[in-house]
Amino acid sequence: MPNQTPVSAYMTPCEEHLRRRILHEGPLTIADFMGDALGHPQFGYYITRDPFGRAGDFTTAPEISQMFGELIGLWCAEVWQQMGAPDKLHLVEIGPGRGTLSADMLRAGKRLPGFLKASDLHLVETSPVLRDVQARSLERAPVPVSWHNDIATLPDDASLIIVANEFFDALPIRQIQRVEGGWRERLLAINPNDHTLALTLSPGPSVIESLIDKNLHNRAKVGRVVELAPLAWRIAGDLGKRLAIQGGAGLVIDYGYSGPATGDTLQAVKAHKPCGVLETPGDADLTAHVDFTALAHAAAQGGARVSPLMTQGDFLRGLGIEIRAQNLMKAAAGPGAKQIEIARDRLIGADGMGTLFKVLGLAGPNTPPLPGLEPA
């Protein structure tokens, strides 16, 4: 397989670490590469910086407009009310970024009496840098706030409402490619010719071949790539199990597709522009499109009820984003009104996030139909 990275004189600390691993362990899986590039305790992208917003490398929906978080917050409050307004509720955000979404959710939640009094907030975050940013964003939060490294330590004494916005796309994936006579896993190696990092194929069959959807396994053409996300599936299954036992609901919002499908979706972004996946490991964001069908299957196996998949645009329209935008535009000055309009279109438009981004609802077996996602 040809090298996908231009030769560069600069070598990031993470690349030096990856090269040492390859020399000692041999070629690494894409999941190993992503895990170190994003989450290594010394060199990982998310561990060492705040990558969000204009000054960072990319912008997420909560950073685009307060409307996004407000509507999600009102959705959470409505779910709580439909559940019978229990006097104890755990709000959970997984991968909370800068804390902007949680802050907007809590502000909107004030509109429903009793909701915040019943709630506490739990943030699942491994980055110490981002934890500090989140703490500043939520220093005046109207509910108790606590942090967790893993969903395993979330409390189990009350129902949950979970929000995971652009979390699953950053989890490590593995890639397996169809070749003549079978399948081979894509691996990260050092090109012996120019000594750059390069992708290669395993010399023999991979143990993950058994995870490929049977239809894809049988009909995929030579050269096609299948992406598998065992870690994402495990987390989705764990969330499904929690909801089945504790009750409550969840929202998974991310960019992706309804699988199974073939295709190489691994991509890198730096300073708001695409860059080579292997170009500056540890200094660029890495993501892959989410297979929502596989994610839903894992959550359902855990015991959750799963809603039909919906586009972000349709979901936010159903929650009233167009009316909310109109009201904000009326109250804003001329340039401010235009910015609100641009933000609204970016969130729901087909040429923005409206179609590529999807929304998957998860619920406990006894949770009433989810607003905007399931028929009442």
Contents of the next structure:
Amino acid sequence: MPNQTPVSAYMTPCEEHLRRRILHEGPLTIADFMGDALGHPQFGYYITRDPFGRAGDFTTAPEISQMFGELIGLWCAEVWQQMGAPDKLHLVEIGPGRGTLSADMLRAGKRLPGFLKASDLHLVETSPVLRDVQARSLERAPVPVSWHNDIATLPDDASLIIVANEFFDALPIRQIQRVEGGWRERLLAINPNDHTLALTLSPGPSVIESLIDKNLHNRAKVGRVVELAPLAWRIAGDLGKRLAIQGGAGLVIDYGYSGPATGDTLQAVKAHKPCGVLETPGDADLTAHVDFTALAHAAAQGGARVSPLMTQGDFLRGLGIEIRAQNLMKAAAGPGAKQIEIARDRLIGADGMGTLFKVLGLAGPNTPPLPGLEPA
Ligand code: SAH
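For comparison with the form predicted on its own, produce the structure of the form predicted in complex with ligand SAH.
First the chain shown before, then all remaining chains and molecules of the complex.
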């Protein structure tokens, strides 16, 4: 008998679902794949779990230290004050994870009299599991809290201050690859030889090619990949429209780059380690780096003013993270103080999140210059 290695029959429910879709519809775009792997109402990664922290798959800035949310809370309070301290304001967090950022923001916001009195909190979240976690984190929130599936249902009767940390990297992207004589879209298919999920190229050009930056379109070398994020652009455009009409400000924080650029940034992470993007659909986090230039363009087209792009390190230093860390370190004893120092360095250091993560400010046309992001 030939020595056969048994092939594991286990397939994630999300992979079974994707295979059924491919059989019925043909190859899927990367956006369809990402949308299902992360957000399918039954099998999606975010829909079925709380992925954060040491026991989970990855750790975000608010989960590293309370300093992150506190400084952003004070930033929001300052924006509100500079807007003339309106007596009604909607605070919005999009993609709130465990609700830690919002909880820390509100705690810090207590320092500015009147800010919380004017505010309520709106969380835009599609995951029922994470909504439960958020409700627990915000059980004693000092302001009314409500949830939305989509930014479309946010209230329109007052100004908004919107925060989105590591939200846009989770939105589906499409990938177009330069080939000899044109462009093809990267698609998810089933390999006819071994029946594994595999990436392939569309047989002909894709209409979405028209969205590629003109310069890139003309100059990219064969083999290069361009990523397009139509859903992220729609959301940024809608936020821009709301800020233009309702007034207020927005803070987008994420890993990303100033485009236009080429590169395949789709990545999967499981238990804090990179893994293959097709390995366990629905069981691993999938993200793509954010093209901040394209996002800013979409928000500006919607009518918002956009700030110059800044690194997370520079932004948090400008908001006083070093002094805040020193104060916390004084109050904490020995090992506690060391932990705070490590957290600070992770948030602002170049080998941590300080340079890879960027901050983009959005503002309504009448909002005064955004603290720490726009020249006063
Ligand atoms: N901001 C949090 C969590 C980031 S993870 C933090 O910094 O810790 C991404 C978050 O966005 C999760 O809460 C996820 O459930 C949510 N999310 C992903 N896609 C979404 C969508 N299309 N609409 C609303 N929320 C979404």
